[in-house]
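Below sits a lone chain in structure tokens, taken as the form predicted alone.
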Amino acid sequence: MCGRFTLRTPPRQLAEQFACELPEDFPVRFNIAPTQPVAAIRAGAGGQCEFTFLRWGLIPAWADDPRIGARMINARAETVAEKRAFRAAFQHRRCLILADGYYEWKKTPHGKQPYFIRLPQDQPFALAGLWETWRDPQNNETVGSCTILTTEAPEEMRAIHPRVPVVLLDDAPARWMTMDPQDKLERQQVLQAVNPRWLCLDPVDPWVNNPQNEGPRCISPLASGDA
């Protein structure tokens, strides 16, 4: 699963590298959680790139309670097409999740032990991510919530955890904005785990459990022989 990542690169490197425009700043987060807003990229109109910020945990359209989001942080690549809670937003709203690192924690005879996984150099990376809007009937405000695609690990990374978000590089993000949801071949070829041979995988200081905290220490890597 994807349950905490990171984006820390500047919002210029970041519309040089997705070719949208974005806010000249933003803060600099090391620990996403769910509920929390996400910088995403999406179809605007007349299918321009638009960037937005939506809260992280999808909420369908026809949810009774919003609160059904938290349990919609991620979405299985291999069933969302058939979901009920995805499928609309499969068909009709895609959209990228802006990172450059994400966490995954192993379970230790001491505890979970988090690990932080990024590309060489912090090079910032997009995950296939899926949105929706939600109208709360109380107060008629509109809120707009997205979902994390995930994959099986490679085997290489199970040890970890038997799950991967889906990292799209190269033309992956592009594709996974055009792509025909009907065509089952391409969709196996854009929603597929990243090479672990192509990802740094750090175990840093749990300092990270916790949501609310913030700043460096959360990717702080642990000394030799602690983890």
The other form holds:
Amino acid sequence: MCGRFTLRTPPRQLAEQFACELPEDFPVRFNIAPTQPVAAIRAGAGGQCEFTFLRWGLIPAWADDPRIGARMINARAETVAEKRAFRAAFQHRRCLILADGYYEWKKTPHGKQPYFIRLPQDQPFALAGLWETWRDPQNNETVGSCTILTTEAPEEMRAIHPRVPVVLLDDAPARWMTMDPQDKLERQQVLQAVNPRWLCLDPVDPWVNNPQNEGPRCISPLASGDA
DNA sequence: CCAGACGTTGTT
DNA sequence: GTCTGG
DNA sequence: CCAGACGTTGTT
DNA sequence: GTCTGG
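Requested next: the structure of the form predicted in complex with the DNA (the form predicted alone having been shown above).
So here's everything in the complex, that chain up top.
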């Protein structure tokens, strides 16, 4: 699954890679946790990209208590089109969650060992996301929130964890944003195309297997809170 | 019909 | 053990 | 995901 | 809001 990730890349580089305007600067994040703001790109009114921060943990529009979002941090790619909590967002409100690494915890007889997973050159990437707007009936304020899709881990990663976030590389971000959810065939194609198994993520290189080495400083043990 | 959920993860 | 909050 | 809580009473 | 379970 995906319960923690990083975003250390400078906004200017993200803006370039995702061809979207971003704020000039925001803090480096080594340990993004559920309920915290995450950097996201979604389709704006005119269809152009729009950068925003969204609370991690999707709060469905019909929720009467925003705390339900804490249990909606991930959505299974296999079933997201049908689930009541996600269906509407899947059809109309997909987004890109900006990241450059994520953590998975492997259970061992001694406890849990965190692994840090990132691309070979440490490039940033997008995670497939859905977003919603929830209006607080108390004060009429709105909360934008999101969830991250997960899929079965590629064979090489199963020793660490059976499921991983859907990582969008190359042209997959654009396809994720524009795919027609009604078209089951195309949905199949996109979900397969964005599965890391077909991409260049190498889970058995030192990036993954030696979290003690070379990783950002929050690894092993994970630092509490961001840098 | 109403009431209550609406989700994911794990399995040395 | 299980749930909540971050 | 992890860390931390997990409960009630009261009105000196 | 919409679906499931009783």
